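Below, in structure tokens: the form predicted on its own, a single chain.
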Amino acid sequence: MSKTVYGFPTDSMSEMEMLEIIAHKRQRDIDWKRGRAFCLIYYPGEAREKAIKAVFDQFYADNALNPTATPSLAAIEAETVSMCADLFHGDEEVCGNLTTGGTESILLAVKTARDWSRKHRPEIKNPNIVIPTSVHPAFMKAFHYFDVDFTVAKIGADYKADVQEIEKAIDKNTIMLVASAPAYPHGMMDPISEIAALAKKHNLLCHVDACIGGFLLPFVKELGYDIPPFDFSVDGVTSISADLHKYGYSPKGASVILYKNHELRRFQFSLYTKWNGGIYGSPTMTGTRPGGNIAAAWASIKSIGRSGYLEMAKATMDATKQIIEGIKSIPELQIIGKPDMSIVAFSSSEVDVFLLADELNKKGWHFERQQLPPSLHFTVNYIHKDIAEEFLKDLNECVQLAKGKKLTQLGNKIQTSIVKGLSNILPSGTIAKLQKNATPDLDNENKAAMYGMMGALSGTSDLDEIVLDFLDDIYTAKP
């Protein structure tokens, strides 16, 4: 058997040596501290970071697996959940747990709904959950893991969930409806009051995915923005997920899953009392639960407080308004819908947005590329409070550069149309193999053709194979 690329080290390495290696590896990472990343990173600033990290360090090695061993962490988690319940207009019955992130919170919400239905709707053998097309793919992961069927309801022309489509999708096996606050792709709030009323009418659970908006929307509303109700103040809402490591500005990974009452949360827990190692009870998906993340979530809320979150929300929304107005002033670009908070997506009928993305990448800006329709996605947060003017200047320049690449754009369109045609006649997996050889490295800034091809193959097994090949390759060690 041949050796692996990296052998297990024989001797220890010094701190200085490790930091030198890490510094080299990080050269290609996004420069988020200068606000160049409109995705993945939420940063409260150095002063707030220092206080949060100080509490994190107190629990660096602690494991919240056994609450009797670390009663401090159990108390900190319960207090944090209570503070979150208060923020979302919950009463003393609202309860929940901290998780490692939005995906785990969503997984637990689906697992809880499935197990709730086994007790309260035993006639249902194949439970079904109705979701809008804009819902986060973490739900698909949950459905796959827990063997739950789902029905996708089309969204409206305003990019919000269509209540009539949702009602049409409800059948005898439906156990839960899902709404987003807001939906990630375009930043629009679903009509949560109407969806929750529909759930109550049909004796269904109703989950609100506020993973991205939960810790910004209450403060934006307090600042005077027109934010429709989305939390436990809405009759019919039975659970909410919200990420502390997004606009709560806690370190990764921390999220909260909240339930209307204790009876519902009991379906979340895992329990096994016949093990010869003792009684095993676990509140969330993971066994080991990093104490530092739980403590840091508590510290974020405590150290920032309502006044701090209001200040950060104002700075965030001021930057968002400036960016939206700047985009509107560029005739080649169109904002998608009417964003409710600080998520902005735009498309173009005149410029290939994936070419535009390449040009922006060259200037050091990082964000998400989207499909259906092709668009660029920007999540604005506190770290962007001082960069709007610089970004808009670069955006204007890049639009003109992308417009000048008509020949390249035509080539991309020809390539993607050929690929779309070939996918119908080539043997299964051929497109994926071709793309694996042609795909640029992660740090290559010329990705328009790749994203164009992926758009052309959207929804096909060939695109699935391409993504599987990509994941397999990127997580394989290389010299």
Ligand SMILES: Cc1ncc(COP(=O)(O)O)c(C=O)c1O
Second form
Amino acid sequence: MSKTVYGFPTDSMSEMEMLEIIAHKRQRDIDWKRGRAFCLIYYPGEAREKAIKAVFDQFYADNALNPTATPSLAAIEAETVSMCADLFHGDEEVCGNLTTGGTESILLAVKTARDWSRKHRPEIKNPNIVIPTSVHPAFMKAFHYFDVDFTVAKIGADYKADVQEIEKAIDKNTIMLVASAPAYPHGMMDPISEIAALAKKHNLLCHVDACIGGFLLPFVKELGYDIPPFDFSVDGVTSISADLHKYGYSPKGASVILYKNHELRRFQFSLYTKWNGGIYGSPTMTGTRPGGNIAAAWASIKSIGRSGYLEMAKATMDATKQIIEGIKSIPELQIIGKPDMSIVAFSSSEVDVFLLADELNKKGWHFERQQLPPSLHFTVNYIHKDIAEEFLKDLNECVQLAKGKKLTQLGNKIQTSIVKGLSNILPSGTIAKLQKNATPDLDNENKAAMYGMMGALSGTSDLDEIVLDFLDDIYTAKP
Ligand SMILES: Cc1ncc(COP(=O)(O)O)c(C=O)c1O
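Now show the form predicted together with the ligand, given that the preceding structure was the form predicted on its own.
Once more the chain from above appears, this time first in line as the rest of the complex follows.
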């Protein structure tokens, strides 16, 4: 039997040695502290980080699984959920839990809906949830995990959920409708009041995915922006997911799932009362629950407060406005739709946006590449408050650089489009597979051709295989 790439260490390593190794490993990571990441990172600044971390540290080793062992954490969680319910115009009946992220909150919303239907709609054997095409793939994960059917309703030309398409998709098996506030790809709010009214009319649950917008929209509205109601103030909304680790500026591993009432939340919980190990009751997906993250979520809200969130929302929206104006002034680029908050996606009829993305990457900027249609996606937050000018200067330059280039002509099946996130690190096996189908120039700097090929395979089993190869490879140790 051959040995693993890394052996289990015999001796301890000093803190200094470990930090040296980590610094080396981090050399290729995105430089988010300088505002170079328009995705993944939300950062409230060093002073706030220090205060939040101090509370996190208090619960470094604590486990919120057993509320009798750490009643403090149970109280902190309930208090945090209550503060979130207040922000989202809930009443005393609104309840919920903290989770490790948007995906877990969404998984729980789907599991809750499924189990609710088993009790309240027992005639439904194959429950179905109707989603607009723009919802986050966390829903597909939930449907897969919980074996729930789903129907996708096309979004409108304005990139928002189309209420008529949703109504058409409702059938006798439908248990829940979903709307986003806003949807990730183009940053636009679905018509939540109308979707919730539809849910009510058909006696369905209605989940609002405010994972990305939840902790920004209320403050943006308070600043005077035109934000339609999206929370429990909307009649018919029965659950909401909102991520503290995004615009709540908590450390990663924090989201909230809220329900209209306690009766609904009971379907979220998981029990086993016949175990030799005792009576087991667990509120969320995980068993052990990280005490530090729960306490840090509380600390984020407490230390930032309404005034701090307002200040950060203003800085975020000012930077977004500047970036939108700058993009609009570049004739080659077109903003997709009318972003409601701080998510901006643009496409181009003149420049290959994936070639443009390569140029921007070379200058150190990180963001998402999107498909259907090909576009680049920028999530602006507080960390970008001082970088808009620098970014726009580089964007202008990169548009001119990309304009002069054309994608290598690829095989006839293969056109230009995209798959997110696979740019820098595709395994050699994947490249070999792709090269069987085409003969592009695949060098280390220019990945647009690669995106083009994968985009052409979008939705096919070939692409599924490539993504599985990628995941398998990236999570395998290398010397
Ligand atoms: C609208 C929306 N829902 C759900 C999620 C999933 O959140 P997480 O990555 O924390 O699981 C995201 C993440 O960006 C999102 O934007």
